[in-house]
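So this first bit is one chain, no partners, the form predicted alone, shown in structure tokens.
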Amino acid sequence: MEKVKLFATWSSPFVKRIVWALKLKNVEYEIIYEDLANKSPELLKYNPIHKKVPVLVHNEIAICESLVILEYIDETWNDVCPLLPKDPLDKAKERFWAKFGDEQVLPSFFGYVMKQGKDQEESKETTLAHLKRVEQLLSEKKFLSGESFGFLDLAFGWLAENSRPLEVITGLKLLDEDSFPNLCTWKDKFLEIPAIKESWPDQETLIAKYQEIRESKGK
């Protein structure tokens, strides 16, 4: 019998797009939440490089960085919900998009909406031109990865489940219909499929640790 094990924390955005994975592709699997102030033996035995979650254990071979979890879970458990597109050419395209995601969208996004005053500002040029990017892809297409979700969009789940806490905390309008249409509807979307829908966390408490951190970069 297959086993399956998660080691996450409940907010990360990098564990939320593992979940929805498993998810949709039916797979059973037990979560285990680390404090990450206090990291324990298991987690430090099986991402002994980064010592970070998600980490996906799988018959105990460990499996770490969550796209190329995303990758080995759409390739192992391939009879149900494909996330990435067979052509070498589209399935290279969503690599890169995720990449960009990974590395550009989000850390100006969070950066963005973290930073206060002169700091705030600065980075918001940046950040409107990747969220632009990204409204461009949706360009006549219902999703990231297409006609159906997929990979593209698990990749950029985040934005559409944080982007709510965020304005809350900042009062910033980080997603509204007049500059982002595609996007904006995209996430409607998106929040609808049921295995995202019924993984949501609580709003008000991701309200709640977003202000936390924020204040604690505000010192």
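Positions refer to the first chain, counted from 1. Definition used throughout: the rigid core is the maximal C-alpha set that superposes within 1.5 Å between two forms. In this text, all values refer to a predicted model and were calculated from it rather than measured experimentally. First, how it differs from the form predicted together with the partner chain.
Lys209 shows a C-alpha shift of 2 Å or greater between the two forms [criterion: core-superposed Cα displacement of 2 Å].
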Second form
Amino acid sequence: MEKVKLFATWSSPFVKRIVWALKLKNVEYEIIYEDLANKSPELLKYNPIHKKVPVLVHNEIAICESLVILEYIDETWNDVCPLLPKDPLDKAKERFWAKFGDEQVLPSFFGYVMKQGKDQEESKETTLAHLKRVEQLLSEKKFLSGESFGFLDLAFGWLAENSRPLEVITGLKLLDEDSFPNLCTWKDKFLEIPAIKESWPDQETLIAKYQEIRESKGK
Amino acid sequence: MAIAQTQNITTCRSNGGGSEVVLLDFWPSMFGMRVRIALAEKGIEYEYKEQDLANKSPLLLEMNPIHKKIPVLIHNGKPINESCIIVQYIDETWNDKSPLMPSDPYVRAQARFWADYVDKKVYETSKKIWTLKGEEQEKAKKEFIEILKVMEGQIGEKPYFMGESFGYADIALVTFYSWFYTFETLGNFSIEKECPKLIAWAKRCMQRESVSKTLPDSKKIYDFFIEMKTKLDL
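Condition change, the form predicted alone to the form predicted together with the partner chain:
Below is the whole assembly, all chains and molecules, this chain first.
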């Protein structure tokens, strides 16, 4: 019996993509929620280098860094729901865009949402430019990974999952249908995938949790 | 800026219809070197196109519109960007010899983790050594050595990062070896003194033709850096 553990937090977009991948692959696992202000000895043992979540522990061996974990999951549980394409060029493209997403799009998006005033205005331009690039990726495709969803959709899933909750909380229009018709369609399709739809926290819970954080910070 | 070629590059364009491989690169780039090592490991013939990064070519801008950076591998007209992604592409496409990735998924994940660690930590910290002065530079040096020590610890008693075979994780780091002399001279420290096992590993890698023929001479890198520093008034 394979033992799979996932060190997580409920809010991390990097964790969520692992939760989705494990669900899509029908992998049973134990989830351990960490308090990042008070990291467990286990987390520090399994990820001594970065001390971050997610960490996947499979039969007592640890894999760290979410995109590395996704590829590991895909290669290990390779009998169901392939995430990456077989063709090396298609694979290289998905890896490139996933890296771009994590290094550029995600930080600028969350930065934009969390900033105020002039800083927010500046972040907005960068974020919109990045989102335009992702919008273009969907111009001839149903999903970011092609005709069916895959690795790249999981990598950008944070955008589908968080855009409405953050719009509700901040009042900002993040993915408007006029500027990002493809992304809006993709977002709805992505959230309808059963494994995604059934994952906790769902959209309403996310809104409630973000609201709680906002109130506790006195905003 | 004089850009000197310091090694023999195989420049052989195959006839149209077959496999055509072009590399857009810049000779001192440790990222470009990774791709050159991978191509050499696989014995792939390619056309090397030196890029002027102060005056980027239309080809580079067309092939890497997002980042506008080298290296770019162009295979049958299609671009692949980001050095680690290119190395994996090379390994997966020319998969009949000299595997660069470990075969076991867990070991492969470890190799990816360490290459990612090099990307996230080594370059950014080393940049601080040559851009900062005084106390800040001292701090950067300490940080850099700590990072190298972590990797030295990972290699341990093994010949290479992941064990007996030279591969992806080694390629990710070894290209920085050509820049060590520059870092040491600017920072006035000895990497070998701090991390003798890491230097032993680097020298072991240099025994491979793919590495020794790719890495430019350390002094040439230093001369390039000084020239660049003067021009940019760093």
